[in-house]
Each structure stands twice: as structure tokens, then as C-alpha cells.
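A single chain, nothing else alongside it, follows as C-alpha cells in the form predicted on its own.
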Amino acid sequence: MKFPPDTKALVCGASQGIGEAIAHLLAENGVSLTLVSRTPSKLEKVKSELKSPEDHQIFAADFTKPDDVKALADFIKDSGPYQVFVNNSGGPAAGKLFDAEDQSFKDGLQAHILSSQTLLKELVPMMEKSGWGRIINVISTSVRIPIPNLGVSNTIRGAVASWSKTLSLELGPKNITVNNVLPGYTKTPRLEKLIQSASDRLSKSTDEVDKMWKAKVPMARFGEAKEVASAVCFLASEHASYINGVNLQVDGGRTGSI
């Protein structure tokens, strides 16, 4: 994939599955990189393990606390300029909407739109001063069918969707792209934990579950996080110049809408 020289990329959740694998992916082309998530000693594995390990950075930071978010705005002013944003975090908690606490939604705003927004203060005027610039949503198919038994998080995922489209007609002028990626069932942790929580709630094995979600989908397998990764990076390169306002499943045909 192509990249303009000197590209700088921040990388939220990247210390695991599809961040980690987007981490790789945009090392191995030249993108140089600062890697986010909530555990130091993880980020730090993550960076060793990248092509060129000392043209990275890493910062820890918890999105739904919000004195974290300022303190990584501040860190991207300092160390910008940036013209990829690959907005990525683990979703809510799976659960029926009707039984959600307030305190979840509360959580899933400030961890998915109001962090966002705020890192987006700072990372926009920079990426209107290189003259273009990519913001990369990677959220979930939930935004196009919503998923039984994950009511928080297809209430904020479709926020997160509804808040990318908007912003792609505010920023596409200034040659900044904004696109969403939704990965369907991909091997990560996070799939790992809905696999035992539907376990726990039908009263099936895992194995049970994993055939059962495995035959929903025509590819008859769960996708690879780098198989995500590569829509991600191909999205944030230069062959992406002209895609603006998209959602782009990868989820091996899963979803059942057009």
C-alpha cells in the first residue's frame, strides 16, 4: 500500500486483536506510529514486536476517563504532526438494552464520541496542514442490523456511525477522508468473551456457540484480524483518495442487508 513520506498514524486499541494487527500492518508499509490502549506493559510488547520498533511511540490511556483523554490530546500536540486517526476501542458489554444501566451508556459516550471528539480538536488542524488526512472508524456491523443481546453497544456503535457520516461532509473539503470499518465475527479477545457470555446465557458449550455462529456466515469461518487490518490500511492509503462516508463490512458476508 501507498503512503506519502513522513506519515504519522495514532492507533487506539492497540495493544490486541484487530488494533494490534492494524499496528503491523501499517509499520510494515512506513507509517510511523503512536500506539494507544489501557495497559503500559502490552503497548510496549506490541511496539518491540513492529518493523522499526524506535520510529514508534506508545501512550496509555483509558477512554472512558476523561482526564486520560486530555492528557493523550496533549501528547498529540507534542508529538504530531498526524494524518491517519485509526479510531478503535473494545465495545460495551454485551447485555439486553432493557436491563443496561445508565452508567453504561455514560461510559460508552465518553469512551466512543466524546474521546473522539476531543482527540479530533487536535488532530484535524494537523491534518489540514499536511494537506490531507484519514480517520478510520472501526466499529461493528451492528450499525447496519443490530445484534441480539449487545443493546449498549449497537446504541453507541450506530452513534459512533451516525457521527463519522456527518463529519465526512465537514471534512471531505479539506481533503480528509472519514470511513467506517465493520468487522463481523473476527478472532479477537472480544469475540472470545461474547462466545462464553452467549455460552453462559443459552446454556450451549462454547463449541456449540462457535458452530452455531459459524454457519450464520456464507464463508462458513470466523474472519482473521488482519484481514480487518488490511481494509483498515488500504482505507488510510493513498489508493483510498476518492472513498469518503463509507461502511465497509468484513465480515465474510454475514450481514444480511445490502
Ligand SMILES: NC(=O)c1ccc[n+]([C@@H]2O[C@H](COP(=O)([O-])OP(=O)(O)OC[C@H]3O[C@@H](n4cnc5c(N)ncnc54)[C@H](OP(=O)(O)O)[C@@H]3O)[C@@H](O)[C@H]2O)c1
Second form
Amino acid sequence: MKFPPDTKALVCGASQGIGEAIAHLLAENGVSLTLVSRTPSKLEKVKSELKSPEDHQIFAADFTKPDDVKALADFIKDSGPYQVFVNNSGGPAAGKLFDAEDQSFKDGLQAHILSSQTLLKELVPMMEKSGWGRIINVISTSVRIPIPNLGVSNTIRGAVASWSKTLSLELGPKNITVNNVLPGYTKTPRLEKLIQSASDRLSKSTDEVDKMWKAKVPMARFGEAKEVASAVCFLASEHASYINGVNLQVDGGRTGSI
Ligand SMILES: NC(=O)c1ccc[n+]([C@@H]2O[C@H](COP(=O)([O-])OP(=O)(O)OC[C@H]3O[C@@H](n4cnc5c(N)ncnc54)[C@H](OP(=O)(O)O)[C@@H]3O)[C@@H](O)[C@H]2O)c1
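Coords for the form predicted in complex with the ligand, given the form predicted on its own:
Time for the whole complex; same chain goes first.
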């Protein structure tokens, strides 16, 4: 995929799963990266396995902690300019909406909206100076059809989709696009945890849950992290220069809406 020379990307949630796959694909396409997550040792490992490891940096931050996010914003100021922001992190807490505690909503809002907003304040002026920018939010198909037993997550994801669409209207005139990628079932450590918790809740084996969930997907399989990464990389590239404000499902056709 094609990127302008010296493109730099902030890739969040990069220590495993979808974020790690995005980091690999962007690095293969010559983009230099700052990898972010809570765990420095995991970030160091991912960085060492990327193409041209010396071109990339890491920064440890917990998006539920405002001070960590402020420190990351300062790091961005010193290490930019960035043209690409991959806004990705762990999913909000699972469980029924009625059972949810206030703290889960507060953590979700902090990690998925307020942190992104803080980072945006540093990133957008840099994108504007560069003459272009790409913001890609990795959210969930729940922004189209809420997923049972992901009450807080459905609520927060909806807010992120609205935040994102509003930004796409405001930033479009600056040649900065804002789009969302909505993964379906994707083989990552997150999916393993979700299968385990469904298995406990439904008193079924993990193999049975696996089969039940695959049966919901027209393509009859789970996705690979690199299949989601391809969509993110495309939206970040020059090829997607006129795509703005969309929600792109990468779910094997599972979402039953038009
Ligand atoms: N996999 C799926 O089937 C699927 C389906 C729909 C939506 N999604 C969504 O897509 C996103 C990525 O999914 P994934 O499967 O790759 O998840 P994952 O395997 O759980 O990876 C999440 C990444 O985010 C980082 N992270 C988690 N909490 C963080 C925090 N508080 N602050 C900073 N970084 C944090 C993790 O690293 P550290 O632990 O090092 O912080 C890790 O790098 C998630 O939002 C997920 O809900 C996934």
C-alpha cells in the first residue's frame, strides 16, 4: 500500500491482537511507528519483530489513567509529526447492562473517549501542518447491532462512533479523514477470553461456544487479526483519500444490517 514518505503513525493497543497486526502491516509498508499499550515488555517484543525495528518507538500508558494519557500527549509533542492515529485499545468490561457499576462506565469513557480527545489535541495540529491525516478507530460491530452481554461496551462504542462521525465532519476540510473499522469475531487473546466467559456463563464447553459463534458467520470461520489490519492499513493509506466518516465491518458478513 502507498504512503507519503516519512509517514509516522501512533498505533495504540499494539502489544497484541489486532493492534499488533496493524503495527506489522504499517511497518511493512514503510511507516514509522510509536507503539502504545500498558506493558513495556510486550511492546519491546513486538517492536523487535517489526520490519526495521530501529525506525520505531514504544510508549507505555494506561488509557484509564488521565496522567498516563497526558504523558503520552507530551511524548507525541516531542516525537512527531504524526499523520496517522490508530485509535485502538482493550474492549470495555463485559456483562449485562443492568448489572454494570458506575466505575465500568467511567473507565470506558475515560479509556475510549476522553483519552482519544486528549491525544487528538496534539495530533490534529500536526496532521494539519503535514497537509493530511488519518484517524482510524477500531471499534466493534455493536455500533450497528448491540451484542448481548456487552452492555457497557455497546453503550461506549455507540458514543465513540458518534464522536468519530462528528470529527469526520469537522476535520474533513483539513484533509484529515476519520473512519471506523468494526471487527467481528477475530482470533486474538480478547476473543479467547470472551469464549471462556461465554462457556462459563452458558455452562457449555469452549468448543461448543466456538461452534455456536462460527455458525453465526456467513463465512463460517473467525477472522484473522491481519484481515482486520488490512482494512485499517488501507484506510490509513493514500488509496483511501476520499473515504471519510464510514464504518467498515470486517466480520465475514455476520452483521445482519444493510
Ligand atoms: N477480537 C475480537 O473478536 C473483537 C471483536 C470486536 C471488537 N474488538 C475490539 O477491537 C479492539 C482490539 O481487539 P483485540 O482482540 O486485539 O484485543 P486484545 O487482544 O485484548 O488487545 C488489546 C490491546 O489493547 C491494549 N490495552 C488494553 N487495555 C488498555 C488500556 N487500559 N490502556 C492502554 N492499552 C490497553 C492491550 O495491551 P496491554 O495489555 O499491554 O495494555 C492490547 O495491546 C478492542 O477494542 C476489542 O474490543 C475485538
